[in-house]
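Only one chain comes next, encoded as structure tokens, the form predicted alone.
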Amino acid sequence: MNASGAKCMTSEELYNLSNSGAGTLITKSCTISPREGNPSPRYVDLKLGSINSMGLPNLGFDFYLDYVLEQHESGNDDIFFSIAGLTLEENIEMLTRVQNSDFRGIVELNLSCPNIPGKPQTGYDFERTNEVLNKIFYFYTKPLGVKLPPYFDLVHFEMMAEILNQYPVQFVTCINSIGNALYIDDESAVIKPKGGFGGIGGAYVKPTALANVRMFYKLLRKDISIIGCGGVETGKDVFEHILCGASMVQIATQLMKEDTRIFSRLISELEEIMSSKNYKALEDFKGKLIEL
């Protein structure tokens, strides 16, 4: 599926996702109020993927949550709703009302945007974190993930899954972006807000993306499931991620090159290798990364 970030905004990206091959769809991170987010230009196509600093543009929590009602309505509850709250309070508001709602389908609730000016990654203070999703489980009783930032540390993969194992969490999402890279052209660089400075994609953050998948498939509890992110192109790009113990895969810069054709042909590309090596089932080679 698409990731909360790429081509989930407007009614009609929307729409052209319901549409398309993919599984299923997330919505846009969205907050309270409609966010126009940062200045342009905020989103540069590279060689090897992508740097943006978008900033949660959106349309705000009241035309999400009526989105997916509506989808609820007509039987399609396996969709997921991506909330971003600028504060905790924000977030709790909305969780609120969705736990308050007839929707059925499952809350992403991301904690590592790395592209508002002034606003930390909740995902890198591990406090604030368990703080988080205590409050939050504390009242919140449906289907919830959170999507995390990058980790680079074992001890830190550590004290996540740590605090992750201790609450009724259905899944994480790594990744999301490795923020504050810098690219330049000539010399000038490619994107204005924050001084160039942008969460990068593609291809350049897949090793990581894949590092992140494995050790949290380890260390979490086995009915948490993953959801891979980063440097998703080809199918052998997804055979790596579900090979490292990912369930499902979401695709971001590279849908943004390639628009919603992107599902059909990878899940194609994704076949011929499992037919290849005699594979009929995803579960047959599931987090069975061979380690030497």
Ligand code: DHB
Second form
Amino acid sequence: MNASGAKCMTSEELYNLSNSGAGTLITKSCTISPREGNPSPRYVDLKLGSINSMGLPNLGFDFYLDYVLEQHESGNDDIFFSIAGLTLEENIEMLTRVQNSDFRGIVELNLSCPNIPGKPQTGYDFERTNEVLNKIFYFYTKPLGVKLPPYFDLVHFEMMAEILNQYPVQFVTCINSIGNALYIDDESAVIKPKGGFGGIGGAYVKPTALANVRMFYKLLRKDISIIGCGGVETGKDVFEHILCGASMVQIATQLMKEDTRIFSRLISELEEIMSSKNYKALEDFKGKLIEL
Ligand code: DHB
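Could you please show the structure of the form predicted together with the named molecule, as a counterpart to the form predicted alone just displayed?
Let us now look at the entire complex, which starts with that chain.
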């Protein structure tokens, strides 16, 4: 599937994703009111990935709720709805409306947007994450997972896993971009917002993404699935995410570079690797990384 943010903001982009070879799709992270986002340039392709500071441009909660309800009416409930309120109250308001709607898909609650000046990433504040999940699971009973930022310290993995294991979280998506990096071309930043600081995706982040998938696969309850995200460019990258424990993968940077044709290419490359190894199903190698 796409990662939230990549080609999933407008009706046309969502239509193209739904008619691609992707297993499913996710909508652009939304806020209650539509947002223009940050000034451009705010997304730049780099040789080994991408940098972005979009600032949550989106068409507003009602637009995406209408879209997923339309999909429900045409029989498609295998769809992910990304929610990214700027406050806990905003998330509660959106999730209350999702709870009370006919939506039968899956919510990905974004705890890791790095691009809003003055708003810390919830996923880096462990106490706050616990409070957010506590308040949300008090009333929200439909399938819900969380999009996490990358962690780099073993104690942080353990702290976050301990919190998540206390709640009926269905999945975690690892990882959002590595936040607040700086890329320079000649003497200049390449994006305008925040003095050039933005989230990095693509090949740069794959080893960090794999480590996050692996650690959460080991530390979380077995009924919490992992969606791998970070640096997927080829079927081999998909294979490695699954080997670390992912059940699915999301694509952002390479989808931006290559468009929706990428999904059928990745599937055939993955199938080729699987048949060369005599694997018939993802379960034959999921989580089975050889540790020396
Ligand atoms: C944006 C970036 C993210 O990484 C995210 O998770 C949500 C929103 C953005 O800048 O639009």
